[in-house]
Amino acid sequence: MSCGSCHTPHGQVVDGQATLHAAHANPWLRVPNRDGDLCRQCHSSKLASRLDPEHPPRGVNHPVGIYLKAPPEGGVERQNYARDEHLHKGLPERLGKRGGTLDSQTRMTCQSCHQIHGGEGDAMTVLPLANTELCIECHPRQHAVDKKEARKKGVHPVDFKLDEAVKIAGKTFKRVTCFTCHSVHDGKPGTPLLREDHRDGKLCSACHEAQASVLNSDHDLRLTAAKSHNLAGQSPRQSGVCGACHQLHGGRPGEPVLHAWERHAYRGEKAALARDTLCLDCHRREGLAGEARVEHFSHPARDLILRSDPERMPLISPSDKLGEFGAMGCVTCHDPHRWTPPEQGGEKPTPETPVHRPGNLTGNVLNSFLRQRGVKDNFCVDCHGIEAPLKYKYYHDSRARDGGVDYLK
């Protein structure tokens, strides 16, 4: 390539547009590039225009051709318009000041992100990619400066260092940024520009390896609630095994686990911790897990100070955090991602028992998403003594309830 590959001294002004930026004073392009026509000559594989019915599959490239203005009322082509309202005013100001532009019809084009002369780094972007500055300008909703802000906004945290490096799609990452999960021009087909397909949990398991065992369990809603839909209107098959319960960029602000399902007000007679109501949304008569509803679950908390190893049986603090002190909740005894607990005293996980169709598996004291196989060395024994194994095994059975016995006396 040379200057003459794109420029010619004999070019003419076309449709009054002498150059992409008047300040550059360079009208001699071989092909007018206001709509990215020149870029397309060499980079057709990097384009996925919403206006081209033959563009590559969804997810391979960040799309161009999207209008950055408000969609028409009742329009049938709303998918061709930016969904975030702040983008209905056009390209963010900072991108415009650094040379980013829209095409002649206020649609995204190559030059919205790339600057041919004076761009940042090898990708020649209008803003640096190192700290995802470019992404944040258009996608501020998905960004958080730390884990605290991420919880407040209801998004997956970014901009933090991993305890151990992970490998995703053959590339090693030591820090979580937008580009840990997303690839602007090399995403997997049918995904939101993801490096790995999310529908089988492969992407999430790169960091959340321990939770990958939910695959093929009763909590894999692709198998047990295939006709259900998450808050985004996706079926478990569309959202993937993790996306049926969690949404990375659209969680309810301030609520735990980035839940992706419609919450229901708890109306039971027994007192329930806020975190327990997450489980009871499904494990109730009208819920997705109505056949496995939980009616007896409460444990006395008043006048008790419980202490437990949070790695084995975490307790729930008054601020709804898992830790060493607090009250007993569903997650104290259950791990919703693992059907069978590891062998007693060992770290090696037990092979999972997949769901068999038709009908769900009936659990017992050795599985049913339990964290431990028994109560040995756990705080249950402190109060219940020799009765602890039976109390643990039949915790949800009405016959195992205290029956008027006050263990504090």
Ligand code: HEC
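Please give the corresponding structure for the form predicted together with ligand HEC, as opposed to the form predicted alone shown earlier.
What comes next is one chain alone, with no partners or other molecules.
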């Protein structure tokens, strides 16, 4: 390749769009580069856009050809227009100043991110890629400076160092950035540019191994609530197993666990801990899990001190943290991601729920997302002694409660 591959001294004068620098009216290109036509000649594999019907519109490459302006009124194809409003004013100023450009119709093009001469780093980008500087000019909604801000905004934490390096699709990562999960030109087809498919929990389990066992359990809503929709309007099939309950960049501000289900819907008569309403929003009359609702779930916590090994059965502190002291909540006994508790004492977890299984499971005291098998060594014994097995096994049954003297209320 030489200068002459792209330039010719006999080129026509073309309009200002072909060059990034307004002062230079003519970059003497062989083909006008209005819509990224020049780049396409050699890099067709990097293109996947509405401009190019031959390539799938979603998945492998970052989209180009998207209008950075407000969609006009009427039945236009909204997916051809930038979703976030701040992109309706055109290219963010900082990108323009560094040589980024849009095509002749204010659509995104290769050079919105790349510079041909004088770009940053190996990929010749308009802004450096470290700390995802380039991405967040256009995608500030998905970004947060630290974990605290991430919770405040309702987005997955990003831009931090991992305690242990992880491997995703063959690449090793020590930091979580946009690029840990997304690949701009090498995404898995059909995903939003993800390095691994997220629908079977593959991407997530690289870092959240403990939660991966939710696959094929009663909490795989593809099996137990296929017709439901998450807050983004996706069915469990579209969102995938984790996405039915967690939205990576669309959680509600200040709320825990990036929940994707309707919150604060529990209106039961029984008062519940704030954390328990996470479960009760679905496990309530008319809820997603209306068939599996529980009516009795309270336990006295005032005027007595409950203490438990948090590794086995965590209690919930007044500030909503899991720990050694506090109140008893759903997650004291249940782990919503694991149908069968691990073998007690043993290192190895029991085999996961079988991959092919006939729909909904009916639980019992040995599974039902319980953390422990039975009450052996559980803290219930400390107070309830010989009654503990019954109190535990029939915890949601009114009969486990009738005998109790209510001297604490």
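Residue numbers count along the first chain shown, from 1. By rigid core we mean the largest C-alpha set that fits within 1.5 Å across both forms. Computed from a predicted structure; not experimentally measured.
- Superposition of the core reveals a Cα shift of 2 Å or more for P318 between the two forms.
- With the core superposed, C42 shows a C-alpha displacement below 2 Å between the two forms.
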